[in-house]
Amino acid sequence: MSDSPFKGRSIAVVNDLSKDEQLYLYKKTTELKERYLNGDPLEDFRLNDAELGCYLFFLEDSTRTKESFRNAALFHGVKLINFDVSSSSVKKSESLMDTIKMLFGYSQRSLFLLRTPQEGVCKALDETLEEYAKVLGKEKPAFINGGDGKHEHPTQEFLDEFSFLEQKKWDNREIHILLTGDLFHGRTVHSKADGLTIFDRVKIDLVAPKELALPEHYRERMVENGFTIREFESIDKYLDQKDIAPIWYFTRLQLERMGDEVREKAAYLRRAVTFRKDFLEKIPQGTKFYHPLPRHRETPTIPSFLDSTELNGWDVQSMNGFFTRVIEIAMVTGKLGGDFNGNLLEKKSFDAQYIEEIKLSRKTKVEDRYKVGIKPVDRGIVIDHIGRGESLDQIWTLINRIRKVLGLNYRSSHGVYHCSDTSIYKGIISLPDIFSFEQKEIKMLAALAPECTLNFIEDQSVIRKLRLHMPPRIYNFSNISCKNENCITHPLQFQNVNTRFHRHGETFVCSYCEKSYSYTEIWDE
C-alpha cells in the first residue's frame, strides 16, 4: 500500500486523474467486475481496514451515488459512518470546515465521500485538511466528490466512461456521443468536457433548446480539448439528418433550479429532449442509451417503454457505479496502485514570469510623451498603455479601479489619450515623486490592467520600463472574489476560504468552482 502513487490523493474533478490514471481505474474495474460476476475471490481489492473512518457526507439528497458508495465502503470492510445532516448542527449553519475537522479527529485514518450544494468543496477541504493533518501528525485524509452544485460529478463521469468503453470493447480511438436533456444544470454533462478526453477523437452532438443549452465555458473547454461539436434544438431536428451517434446520454430536466419564465415552457422543453416511440425507426442498430439515473417517475426523458429494448444501456451503467467506486476507494487509500506504470498527473506550474523588463535603446524625454493634460514628471512613475485598444468607457473604468484598488491617493494626474494610431486609445496615470511599487502592488496592477507599462522617471527621462503581463495566479487580495454564489469561496457561504484564481489563456479561472472571468470581472466594486 505504501508504494501506491494514489494514496492520500483526492478526486474533486475529473482532471484530478491523468488519462493513464483513469485508464488504470477502468482496467482494475474490469478485473473486479469479472471476478465479482464469476464468483472468484476478491481479497486483492478489499481494504479490510477497521481503523479507516469512511464518512458518507451528503448535504443533498441522493440515491444512486450515496448507495453505491455506501455499498462500496461496506465491501472494503471499513468503519462506515453515515453522517446524518438532518440531525446535525450543519442545519444550524455550523461551519463545514469545522465539522470535517471534527470528524477527521475521530479515526486513525479518514476518507470523506461528499455531495454538497456548494461548489469547489473537495478542493478546499483537501488543502485545508492537508495542513491540519500536519499539525496533528496524522495521515492526510482523502476526499471524493460525489457531486458539487452544478459544477462536476467526477465519479459519475468515471462510471460513464467505463460504460462507454465496455460498449466499444475497450477501443478508445474515437467516440461519437449525443448529449441531451438539461445540459445547463447537468453536472454529469459538464464533467464530460474533460472526461471524454480518454478518447483520441471526440465528436459530440448537443441536443437541447437554448433554455437548456450547455454553458458557454464548458462548450469552450470542449473546443479547447479538440472535440468536434454539433448543436440541435431538439431530438426531432437531430433525427432529420443521417449522422446519428451510436451513444446517447440523457439527463433529467432540473426545473426546480429554473426561473418561472423557463418553467412556464416546461411542456415544450420536455418534448424537445424526450424520446418518443415514433423515433424508434430512425435509430441505427447497436445504439445504446445511457442516463445517470434515477429517472423522473412522471416525465422521464427515457420513457419506460424502452426498458426492455436493446437500447437499454442505463441498467448496466448503474451497476457499474458500484464497481468503479470500489476501485476509486481502493486507489485513494493506497490499496491499489503499486502496479501502475503510466504517466502520473502533472502538477500545474505557476512559475510563468509576468514582469518583462523592456530594454531602453536611449533615454526617452517625457515632456511631450504624455500629452496635454498630464502633468510632466521630473521624477516618479508613469503607468502607460492602460486598457490599450479598449473603448473610452472601459479605459476610464480601469483607471478608476486602479486608483481605488492600489490606493493611489497622491498628487497625480490621469487621463485617456490617443496612441500613435489615433483610432486607438489608452489610459495613463502620472505619479510624480512616487519612486517604487511593492511586489504585491505590481502583481495587482498586472492583474488589473495586463499589458500596461511602468515607466520609472529620473530627470524627466525614462530610466527603466516594465511591461506587465497577466499573472499566472492571483490570491491573497482582499478586493477580489469569485462571483459564483455557490462557490465555497463566496462571502455568502461564510466558509472563510480565500479566493484564488489561475490564468487560463486570456481569462482567470476560480481554482475551486472553475468559473471563468475576464481580468476586469474578478474585482469587487
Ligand code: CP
Second form
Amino acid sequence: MSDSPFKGRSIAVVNDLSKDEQLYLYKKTTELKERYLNGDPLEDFRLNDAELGCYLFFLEDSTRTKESFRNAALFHGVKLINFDVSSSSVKKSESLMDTIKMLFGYSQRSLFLLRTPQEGVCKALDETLEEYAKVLGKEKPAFINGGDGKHEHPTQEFLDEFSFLEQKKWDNREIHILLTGDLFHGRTVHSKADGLTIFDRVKIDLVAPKELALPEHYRERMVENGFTIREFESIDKYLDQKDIAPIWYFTRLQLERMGDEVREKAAYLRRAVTFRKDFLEKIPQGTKFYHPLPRHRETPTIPSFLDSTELNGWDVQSMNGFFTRVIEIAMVTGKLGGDFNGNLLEKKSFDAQYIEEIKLSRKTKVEDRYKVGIKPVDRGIVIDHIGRGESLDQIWTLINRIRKVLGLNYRSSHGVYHCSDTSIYKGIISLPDIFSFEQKEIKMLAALAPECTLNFIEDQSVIRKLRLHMPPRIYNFSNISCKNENCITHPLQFQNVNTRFHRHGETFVCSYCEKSYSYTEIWDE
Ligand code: CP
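Structure of the form predicted in complex with this ligand (previous: the form predicted on its own):
Zooming out: every chain and molecule, the one shown earlier first.
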C-alpha cells in the first residue's frame, strides 16, 4: 500500500493526474464495476481504515457529488464526517484554512472532499496543509475537488470520460462530441479542455448562443491540446448540417452564477440549447446523450420524454460517479497504485531563464543612444525598450508603473521615444544614481515590462546589457493580485493565500483559479 505513487496526492484539477494515471483510474474503475455488478469480492479495492478521517466539506449544494462520495467513503470503511457548514464557525467568518487545520488535528490520517464557491481552494489547502503536516510530523492530507466556483470539477470529468470510454468500448483513438448548454459557467465543460486529452483525436462541436459561449481561455486550451473545434449558436443551426456527433453532452443554465443582464434572457437562451421532439428524426442511430445533472425540473435541456429512449446515457453516467469515486479515494489514500507502470505526472519546471545577457559588439557611447530629450548618463542604469511597439498611452502607463512599483524616486528622467524603426515607440527610464538592482527587482521589472533592456553604464559607455523576458513564475510581490473575486487568493476572500502566477506563453496564469492575464493586467493600481 505504501509504494503507491498516488498516496497523499490531491486532485484539484484534471491535470493533477497524468494521462496514464487517468487511464489507470478508468481501468481500475472498470474492474471494480464489473466485480460489483457480478457480486464478486471487492476487498482488493477496499481501504478498511477506521483511523482515516474522511471529511465531506461542501459549502455549496450537491446531491450526486456529495452522495456518491459519501457512499464511496462508506464502502471504504473510513471515519466519515459530514461537516455541517450551517452550524459551524465558517458561518462566523472563520477562514477555511483555520477550519481545515482544526479538522486535520482530529484524525490520524485525513482526506478532504470539498465543494466551494471559491476557486483554487484545493490547491491552496494542499500547499498550506503540507507545511502544517510537516510541523506536526503527520502524514500530509489529500484534497479532492468536488467543484470550485466556475473553475473545475475534475471528479465529474473523470466519471464523464469513463462513461464515454465505456460507450466507445474502450477505444480511445478518437472522439467526436457535442457540448451544449451553459458553456460559460459550466465547470464540467471547462474540465473537458483537459479531460478529453485521453483520446488521441478530439473533435468538439460547441453549441451555445454567444451569452453562454465557452470562455476564450478554455477554447484556446482546447486548440492548444490539438482539438478540432466547430461552433454553432443553437441546436437548430447545428442540425442544419450533416456531420452530427454521436456523443452529446448537455448542461443546465447556471442561473445562480449569471449576472442580471444574462439572467433576464434565460428563457430565450435556454431555447437555443434545449432538445425538442422534432429534432429526433435528425439524430443518427446509436447517439448517446449525457448530462452531469441536476436537470432543471421545469425547464430541463434534456426533456423528460427522452428518459426512456436509447439516447439516455446520463443515468448510467450518474451511477459511474460512485465507481470512479471509490477508485479516486483508493488511489489518493495509497490503497491502489502499487501496480501502476505508466508515466507519472511530471513536476512543472519553473527554471526557464528570463534574463538574457546581450553580447555587446562594441562599447557604445551613450550619447549615440540616449540623447533625445534625456541627458546622457555618465554612469548608472538605463531601462530601455519599455513597451516597445505598444501605443503611446500604454508605454506611459508602463513607465509610471515601473517607477511606482520599484520605487524609483531618485534623480532621474524618463520619456517616450521613437525606436530605430521610427514607425514605433518605446519608453526609456534613465537612472544616473543607480548602479545595480536586486534579483527580485530585476524579476519585477521583467514582469512589469517584458522585453525591456537593462543597460549598465560606466564612463559614458554601455558595459553590460540584459534583456528581460516574462519570468516563468512570480510570487511574493506585494503589488500583484488575481482579479477574479472568487479566487481563493483574492483580497476580498480574506484567506491570506499569497498570489502566484506562472507563465503560459505570453500570459500569466493564476496558479490557483487558473485565470489568465496579460502582463499588464496583474498589477494593482
Ligand atoms: N453533477 C454534479 O456535480 O451534481 P451535484 O451538483 O448534485 O453534485
